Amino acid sequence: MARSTLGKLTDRGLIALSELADYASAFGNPSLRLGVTGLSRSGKTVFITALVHNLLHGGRLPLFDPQAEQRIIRAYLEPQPDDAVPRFAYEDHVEALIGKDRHWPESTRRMSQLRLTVEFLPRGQLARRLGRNRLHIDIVDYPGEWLLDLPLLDLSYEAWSAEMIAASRRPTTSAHAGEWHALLTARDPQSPADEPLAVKSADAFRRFLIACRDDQVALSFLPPGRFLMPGDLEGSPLLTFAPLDVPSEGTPPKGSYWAMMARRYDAYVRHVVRPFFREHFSRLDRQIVLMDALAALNAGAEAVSDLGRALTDVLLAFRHGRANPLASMFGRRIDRIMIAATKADYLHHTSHDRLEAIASRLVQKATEHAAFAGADVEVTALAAIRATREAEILEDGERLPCIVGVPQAGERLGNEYFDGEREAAIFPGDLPDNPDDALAGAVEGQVRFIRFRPPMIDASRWDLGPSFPHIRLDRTLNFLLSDFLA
């Protein structure tokens, strides 16, 4: 206790003289930290690749109002501020999306970083003599597994050993836990510390952490996330430790097995945890919470509870609130949250605000929990980049809302497969108009989602605009950036 005492007392010591420093930094040029949080496969690469080809390209966003007024002068990219983090490769994952074999960019496997810089023309006179008319937009990118470490800053060992032997005795999970269960039980954890064991019950444990993750029967009990995407840390001693089964609020006795797994775990939270959190996310001004709920109702009702668990757990990680210029001096808040179901070109956009109550409901308690403290959310079906287009099919009679677009080679639909060439219109079913009838499994077998390529880029239709087709991608940075560009 004393040492997870000591640690926040010296994290918060570290992050406000960074705040200071980022304060001093900023007075002339005034900057930004946009979050852009979730877990992985949410759709953060795509979403910050189509935030910045929009506001470079003039996209179409006629619900942004500094580009609808036209005080966007232009926008270009800078070097990001921070040397020790790679850039985030942009131009790639453009290439990616308009290529000739068009696809998403891959899953993110380390941290990378962008600046955007936008200059506009400011409403109020004031703020033109004081020729603040430029503002710099940091984006941070991340493996989501990483995303899910964070609720591990207030746990310690004994208890984060009982959440996830409880975690993986479920029904659902118990299956792949096998090979780590034997190894949990060969050992007295109160015996000598044995390092051979140590790593095979390490190594056992990860395998268990990636078939749930690819089986999608869990999400929130996934941590520690470098298990599953180790970056930099791939063979690192920090990563050889694993769950006991002790008591929640024990204390392992000198030299022991136990002791050795405590201090490790303790390690990895010291050297890794802690750091990420005080360098990429205290220091935010606003948050984007990507979800992709359809993926989770296709899993069933299980998985769905378990992403607004994980999403839950990580948001209350979180500095929510009131932003006011002394306070960030020494420590910035977040002052608007975005909570953003994606993949909304899935569905109908009859069903879009159904899909919004799935979201809202999902995270309802740290939500709340972020107004109460004074910072504003709003909740919206997103699609940072449209795939699909709407239409109507007859089936027996009745017009069924349908989505046309080209589903991904491989993806299946009944007992028609998609070779990833040939365009399709799919009904993929009616979302429930309580939202707690989706989260109770009530759309099992009932809905089906698939995946499609990105769309076909064609420079002769005008009205598609300079940029990629969305579906409130102008609602999502207005809610986020306008205020900052008044």
Second form
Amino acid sequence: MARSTLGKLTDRGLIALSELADYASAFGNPSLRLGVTGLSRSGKTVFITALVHNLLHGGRLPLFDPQAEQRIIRAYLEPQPDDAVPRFAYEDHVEALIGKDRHWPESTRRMSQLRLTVEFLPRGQLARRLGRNRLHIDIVDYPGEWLLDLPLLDLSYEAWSAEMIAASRRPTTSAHAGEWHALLTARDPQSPADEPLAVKSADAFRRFLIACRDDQVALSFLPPGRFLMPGDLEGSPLLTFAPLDVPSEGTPPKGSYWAMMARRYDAYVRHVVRPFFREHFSRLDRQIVLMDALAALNAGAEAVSDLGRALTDVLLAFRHGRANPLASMFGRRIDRIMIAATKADYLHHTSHDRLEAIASRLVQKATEHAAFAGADVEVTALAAIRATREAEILEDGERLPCIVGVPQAGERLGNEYFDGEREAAIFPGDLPDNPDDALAGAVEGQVRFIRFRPPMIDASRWDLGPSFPHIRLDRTLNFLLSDFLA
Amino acid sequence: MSRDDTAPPRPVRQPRVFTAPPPPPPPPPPSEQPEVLRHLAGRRKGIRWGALFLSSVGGLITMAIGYSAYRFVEDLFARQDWLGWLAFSLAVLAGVAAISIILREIWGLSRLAKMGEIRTIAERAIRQDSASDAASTVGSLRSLYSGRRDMAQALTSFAEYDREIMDPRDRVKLAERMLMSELDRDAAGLIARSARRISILTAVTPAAVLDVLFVGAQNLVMLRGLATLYGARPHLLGTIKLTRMVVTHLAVTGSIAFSDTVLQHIIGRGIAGRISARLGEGAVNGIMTARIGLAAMDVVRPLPFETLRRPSLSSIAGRIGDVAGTPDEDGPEQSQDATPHGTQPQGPAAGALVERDASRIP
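Instead of the form predicted alone shown above, give the structure for the form predicted in complex with the partner chain, please.
Up next: the whole complex, starting with the chain shown before.
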């Protein structure tokens, strides 16, 4: 695939140039690009909001070393550095979380960016003398669906088609694919190009993807992300293509339907995926991978392994490895990766170890790859904003570790429906000791994780600290940021 | 299990909710293999003849003293009643005092042993990330320092964080940062002051014999001060035991600690020695004291150094010359190295507290 290799080389060149420019302009006060990676609804927006809020307000972060050593002087939001990208709507998200009708922020529909600056006192005498005392943290928020595009960088149209069609014929998904499958067989790929059919087929394909996502069964098998969340590409000709039943190693005859589809796929990769990767993912220093393993466990074994597969594919697209100060002038590498199983407040802390085991099992292949390249990998059970508290409830002489909070309106447990107002203690069930059991479906029907509303923030309770409560956010920040603040 | 921070205020209608999920299997018992405490393992078994000999001789001597005292009191009773009563009450007083001394010594020794035990458990908690070990470490630390006014604030702010959900390993590390940092600072100040005193006095005392006596006494005072600071309160036997532990520790780690700073101290001694032989000796004695003090810190500190940095020999050596104003050549530049670590600001004031604490106990 000569064209893809050439494209990659051009990419690396462009990346290296912009890196060099960045390096020169930021000399002395480095910036850190934090990659918040996660599929849709994994909690990216909430994580970013909680991180910024805690740093801005000096939240309770006892395990975040620079804060515990009282070396952080202040933190503030800088004006948006990149004029082409909208600013992360931090204030709106905070308002959503603590406002009158407190609710989680809406799911992200387009890309946004934020620059947080932390002024601190360096540990070393030399750094103090040199006046190195500011760190810019650049964070990007984007719809999680787009992340699924990254594996497409390495796939040809034919290989992608074959994978897509195989996935759509699985028993869990084929129910939604009837309309599209009919169009698939309507025409021979070798025949001349047919524009109306292409549009129709792309439409049917998109409806299939959306049905799959809404069903929460197979939300993550390499679909083009813009089909699900078009952003500013709504109705663009770039999105009029669909997989065809073609041999995965073949070459299309000139002028054929197949050739047209392949060309559009390539255009999508070149004009949508590659710039997205180049501008936002190729230059990360640190990465946090958020995964909502609990929702997948709710949905069953198929969803769990699906989540693992998707995240592994995505992670393999990043450049991991030991950071090298000289080489980083031309291109950075991610040298620390935090794998975070989010929404850990939906279960009791005694189960966090098991949740961590499941999370690390899911992306094991990718983390082994990264660790081999020299990156540090840690796994944690995280709740960027903690919505519940814990309690033990005596039931038939047994002490059940429960969580107490306000379940979201419309949540259901057995015959019990929640109205989003009353508090309830919930025992969500036990996670298996062996993470492989979770992948094998041993917990299906035995666990049920209820979604809770954001916590009520009581400003009169000084002892709760000046920011959102959390679980292990400080540890996560320490792993990701502390050596930049040394 | 965790103590819940806000006891559920309305547990009334909750059962209906949580009975809805299928009955879960009971949580499996934690599979933690108990590990034998290292300092208790490998004890010698069998009859210890030397100990037997010493204790029997000691018993004989005690009996002889008791018997002669008894005879003496009896004699006095035979002579004059009031003399007898006086002697009798004196003897009772002596007995009570002896018993309380013995109890105190036993208590001091057990406190000293407890420090090592806490440290072993804390190390295990960090290594194995085990919740029960972390809980036991935190509990021991709390009971160790609960009676101390100077630790009250640190304990309160630690208790605030202790309710949060965090990993056992992080909990021990947090305890170290919040409880040990002030103590470490005081300890470094105490060591530096002892070292300074020794180097000055070595430089000005006329006779070598006095030197030896003074250095020995001052080192013992320092050891006791350090142990008191960290919560062990050794008395006579405790101090002897502590000295033995420190010497052993020095013998084991000495070569390592020595090699990293040997060059600059030999050079420093050379320059000081050129000015005056006595000054050079003073510098060497001071540095030796600092090393003993640092080794003692390792022995009496109830937590291992994990998040905080161990004070380095050079930072303390730098402070020897710092305030005393002895013309040590290596003083000024090293003291600049030492200041940024933030050990200075409260050094002397907090150190005064230590000395007061140490002197309160006879």
